[in-house]
Each structure stands twice: as structure tokens, then as C-alpha cells.
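The chain below stands alone and is given as C-alpha cells, in the form predicted on its own.
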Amino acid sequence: MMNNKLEEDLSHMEDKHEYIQIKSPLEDTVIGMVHALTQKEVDTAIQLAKEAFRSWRDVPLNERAEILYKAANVLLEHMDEFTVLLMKEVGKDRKSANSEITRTADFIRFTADTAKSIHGESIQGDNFSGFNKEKFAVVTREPIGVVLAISPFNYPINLATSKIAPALIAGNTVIFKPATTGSLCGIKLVEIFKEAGLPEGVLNIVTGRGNEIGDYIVTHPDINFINFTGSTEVGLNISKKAHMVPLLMELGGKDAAIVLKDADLVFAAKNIIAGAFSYSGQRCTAVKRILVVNEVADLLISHLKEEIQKLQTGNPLEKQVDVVPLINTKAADYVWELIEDAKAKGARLIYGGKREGNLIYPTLFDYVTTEMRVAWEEPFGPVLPILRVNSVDEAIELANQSEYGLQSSVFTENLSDAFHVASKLEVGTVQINNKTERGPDHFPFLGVKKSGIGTQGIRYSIEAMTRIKATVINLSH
């Protein structure tokens, strides 16, 4: 589960490990066990990464790139194994699991390609008033050190790799902390990189309980950078405690689909339903609310209802489905609370509103008001509220009142209107005539307000996990 040297070091410390059971959200059965590491064992892993950094940073870029290219190939060779594991551990349907693996392989390759094109620069002194041309600076990028990569359950391969690959190609070493549910996928991913030739100590996985190692690892003095994807609540906690350590964070969202009166409503409905309910809405970029102009609300809802009825619901191990059981009972209970609150406060149930265990059927509400929790809170589940507005300006105002600012969609046939709305929205990305979604992976991806810190996307991630060094040459002395 970890590199051989770390296993050897840990065996001297602990005769007995505590283990955490990993249960499948599909059938509530134990599918594996992972170590619950202690703080002392975390120290050992970080020390290994710190020592490995001294040599890894000096490995030529082309050699680091070759390891990544090989890792991408090895990952695809294990496609079937990873597909089954993704389905069992985090409840992915087969199509989504396959897509995550192929996308991750593409991400790794493009990371290796991109790093080759990131160069330094030289700055002439005479470009600035008061200095002469006998002074210039050579600007280079250097790795930042030991990167802590913390990934969520919902994309345990892709969102782990989106942190690991840019960190490695830049010359950093990595401590990888996967979500507990997702740890089995994380362990297999680390094995892929090692099979591809990654040296010992460069990538180390730590698994364990948040109350034991969570705060400890993010405040560890030998962590030089934290790259985190997860809830806003946890992200805020990390940002308060990680003093003077640079952060890259992808947090929560309440992504709005804004539908104007001249939109292609059939097209909009198909995109919105796909964006809201794929993987049961367990995505930060899922469409989480609809803001529609009153004039076309009834017609849009008729198309939404038609599309939502096409969704397949159930266990992905038994058939191809769109809506799967939520990751655990706590998540399902939370979504059900939002549904019950909306019902109690007068929302009109258009479709769904049923629950079987952790499986919540795709649910669509109309006449949602700002007093209802579902208007503002991120469900991370298959419930979609419709808020009717009287004007475009009202839609913009409602969208911007959210504490989140990840993405929004604008559906309209008028590009001038689309760009006007986009310019007013307080989000990292605006999708015009498309569902909210991440990618392509070389595009910038960011959130504002409580949706994140910093900019991701392959080149942007590499730049974030490097530091600039200026060497100033004075030719006259």
C-alpha cells in the first residue's frame, strides 16, 4: 500500500496497525481495509518526501516527463481493474468510471507535454525608467518542495492526479491524502506511478482518520504547499490553520443555470438535467439551481420533466444508470432534509421526492423561494430547485447573492446578452449554452468567494506549485 522503505520504517514503530474498513455505498459491504496511520507514521512519510526532494528536483525534465507518459499508459492497461474499483468504492456507473480513467490518462500526458513549454524569461533593466541596460534579471521557476495533495471521494483518480502530476513534473515530491472512501483507488493510483518508474519517496500515500492526522498534516512544518479539493467547511478550516503555506483549493459551489427568454429550451433542458443529475449531482460543478425568466418557465419545466423521466436510477453493478446511491447515509440524510424543508415551505414538487436507503430519486422543485434552504445550500445530491425571476437583472442578483462562486451557465440565442450576463456574474467560469462542468483540463478552473483559492488547469497548476526566482546580473560594478 506504501513504498517499501516506508513500510519497513513503519514496521519498526508499530507491531500492530489499526485499520479502517472501506464499505461500498452500493451494497454496504466491506470491500477493503486501509491503514489508519498515526502522527508518528505521518512524520516518517513526510521525512521521506523531504529527503527525496533533494534528488528528484534535479532529475532532468525530460526524464520526469517520460515517467508520466509511462504512468498514463500503465493506467490504461489497468482500465478494467480501476473501473470495477471505482464502481464498488464510490458508486460510479460504468460509463463514468471509464471516462474518469481515460480523462486522467490524457491529463497525465498533457501535463508532461505542457511542462516542456514552460520556460523562464529575461528582463532588461532599461525597460524601466531610471535603470540602464547593464542590469538584467534571469527569471526561473523552481519546485516548491513537499506538496500535500488532498483529494475528495467523488473523483478519486482524476482529482488526485490533477494535483499529483503537475506537482511531480515541476520537481516537487508529494504526500497524498485521499478521502477515506476513495483510499483504495488512491492506493492503486500510487502503485501505477511506481510501476512507471517513480523513485522511492517521491510520492507517498497517507491514509487515516481526520481527527487523528487531519489537522496534524496540514500544519506540519515540512509541508510547503497544500492542494485541496473538498468541502468549503474543511477548506476554511485548512486556510485558517495553514499559516504562510501557499494554497490551491477547489471548494463548494451552487452553480446556477440562467435561462433567458430567447433560449433554445429543448437544448437547455437536456444540458441542465445532464449537468444536475449525472453521478447523482455529487460534483462541485453540478447544476444546482435554475434561474429562469417567468415568460418561458412553464415551457422549460415541461421539457425538464420530459428529460428527467429518461434518467435511469439504481445500482450501477446491475445496469447502466445515471442516478446512483449517495456516498453514505449522512449525505443522503442531508439531501432529504433539503427536500423536506422545500416541501414544508411550499415548493411545488414536479418530479421525484422518493428515497430508498441512500438512493434518492432525481427530484425537481418549482416555485422555490429564497426562504428555502435548497435555494442556497449545496446538496451534493440529486435535487434541483427552480427559482422564477422577472428579469435578467433579477437572475444576476440572485446568482450573485450566493456565498459560492464556482460556475454558472447562461442559455440564450443572443451572444451579446450572454456576454453581458457573464460579465456581471461573480464566478470563476461562465458556460454559455452548456451545462456547468470542468474542462478541458488545460482551461483555467477556479472559484471565487467561498468556492476556492487559486487557479487550476494544467499550466496554471504547474505554475502554482513552483516559485519564481530572479537572478539579477549587474554588468557594471
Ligand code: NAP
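Structure of the form predicted together with the ligand, given the form predicted on its own:
The text that comes after this line covers the one chain and nothing more.
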């Protein structure tokens, strides 16, 4: 639909289409242009997907899998291009960009492998009282139709693929709406699948601003499933508008790291700092608050301080860094507001609290109270609040007071305490003695409360984007 070469894009500027400039968060330069699709063009894309569904659903599973295996290889062949694009378009550091691509290739392969091992089942009628063996059900999994995949800016390759690959292997066709900042990566990703042999119409990208075309796509009558990753605000809006369309949603989070008195504090500090600040905390699973029991708070903080000082900050095009400029000025202003609010309300600044343009230095606050916004809001940026608690029960209570419920960490040497805390936490996943994080990608990944609906993870995503069909055989007829 659109190519991503700036020169070619500019040469089309004379045509009647509208274009959106994609600016790098690293330098204030335009790195590409994407087409802002009209409603009519969106209709055409969805129509193509609907027509392609009729034949794609009947392509044998092993042939669909072959295309996916090939796509994984082609993606890796383009590693260098993708790395540079990820760095320029969404400001990733080189190491994270490389790992996003490798992880995505692994994800695609594992998806193909997994689908081959998902079998239907047959259920005997005589399992239920009053029925006999002459009645049984053959239960199969059917694709749902046209899946709308909407992805966020922060993992433009991986989080797009985590929707696209399971949808395709299950026999669905896809309308892919990438985040506008991230759509150059999205366009290239679609080219990879096409190069791997995906037939025309099976995967269609629609570019344009979510606040302009979003409502139109999500309420389109020919969309049969919506798989969304992004903010809770946009997710809520979609869920209010989608009528009778099944939803899978990964939304915001406020993941807590709970540190108990017998934790290995050096290990916990290393883990927490890495979990909170990599890619400047622009990860749904970033550690977003620390709840530490008073007895060990001072010692933990001294280790945290040691670790935070090691973080490299700056432009990833110049050197390998952990903390990069935030995706745009709106995001940086928001994080800065949270920092100012915490300072004004008496939080103790342990480290950071500095800003240069959209680069916010890693910031750590102690003595954060429940009156401060940073105790509850998701910064999606490099600021980490510490809330001191008197007991494990208080930590659990504070953790659960959040409107979010993505993940939590518990650091302790006592496994039974860890299980006790884990059993009380209202989240999708509890990490015992590790930072909060998504991988490995075949594990279930879900948020409760305002963090999401449904379960992702390779097998779970395939299951979510298929429906059960029962064909009942009646032998006595």
C-alpha cells in the first residue's frame, strides 16, 4: 500500500493522498512518510481481507506453517535494516532492537510449530448420564474471519507479530493498524510476510492516526475480532464501541516489585533497576513501583542507588544506552508532571530528576505516599517510586489498590511466603525473584482489571483467535 522510502514517498506528494510525517524521537528529523488512509481505502482493505479469508482458511495448515517459517528466515535476513529502523523510528538501543527481531523470528517459528500440535477432540455422549456411545461430538477449531490487529509504538515488530502470526496460522486474515510512530516498521514487516509467499489480501496494513480512523475501523461491520495492545484509555474506548465483536486486549500496568525482609537485596536491586529503566521504562511490564518492608528499605535503596548510577543515558545512535529519549514531547511532559508532583508533595529524590528535551534521566524517589500521582499512574517513562510499608499485608493491600493488574514481582528467599503473596495478588502473572517481564512468549500473558481482557501467549493467542465448532454424530439415526 505504501512504501517506506522517503524519496519515493516524497515523489508521490503531488497525488491526492494525505501523508503523515514520521519523525524520529532521537533527532527532530523526518525519517519517512506514511499514507493517512481514507475511510474508502479502509473499506477496500477490509473487503480484500474478507474475500481472501474464503481461500486462506482452506489452505492446509502445513502450507500456512511453511509461509511462517519462511517469514521468520526472511525477517532475520533483514536484521540490519530493521535494527536501524527500530533505532531511528522508536528510539530503541541497538541491543534491544536486535533482540526484538530475533525474538520475533523465534515467535513466528514457535507459532507454526504450536499450531501443528493443536488438535481437535472427540467427546463421547455416554460421559453424560442418559446418553450412550451412539452420540459423540467431533470438536474442531475454526478461524474467526477478519482479525483487526492494533499495535503500540514500543515493540512495533514484536507486538504486531504476536497478533499477526497466530491469527494467520489459525486461518484468519488480518487488518493491521500499526501505531503511527512505528508504522514504517509495520510496513516493512508486512513486506516480509509477502516476500515469504503470503497471498494477496491475507495481511493488509492500514496506516493513519488512531484518533482519526480508529473508531471507523473498530466499528466496521466486517471486522470479526479485535486484538489490541495499547493504553487503557484507548482500550476502554474500543471496548465501548465494539458491538458483539470478541476482544483480546493488553493494556496499561503499574507493576509492583514487592521486597520482603529476607530478600537477596543486591540481586533484587539489580533486577528492579533493569526492569524499571530499560528502554526508559517504555514497556508495559516495566517495574513501575517498589513496595519494600521498612526493615530493609534503607539497605535496598543503597543497592538501588549503586545500580541506577550504572545506567547509560543518551542517544542510542551514538552509543549503547539503557535510557533513551522518550517517544515524543507529550510523553516526556507527562513523566515530568509526575516528577514535579512527587517533589511538590514531599517525596525524597534519590537520583535523577533531570531533563534535557525529551530525555528524562533515570529518576528514583523514596518516601512516596499514596497522595502522589506517581504512586498510581503509569508513567511509561524512567521514574520509579518507592513506597515503604510496615508489613507484607500492607504491601499486598497497596499492590491490589491499583486499577491495573498486569504483573507483580516478589523478592524473598522463602518460597512459601512467595506463594502466599502470589496467591493474594490481583494480577495476571507473579514473578518470584525476577523482574516483571513478558517472555518467554509461549507463557500465558494477561492483565486483569484495567490491564486487559483475555490471554495472549502463542498457544493462548491461537486459541483466542479461533472458535470451537462441534459436529455431533448420531449413529443411531
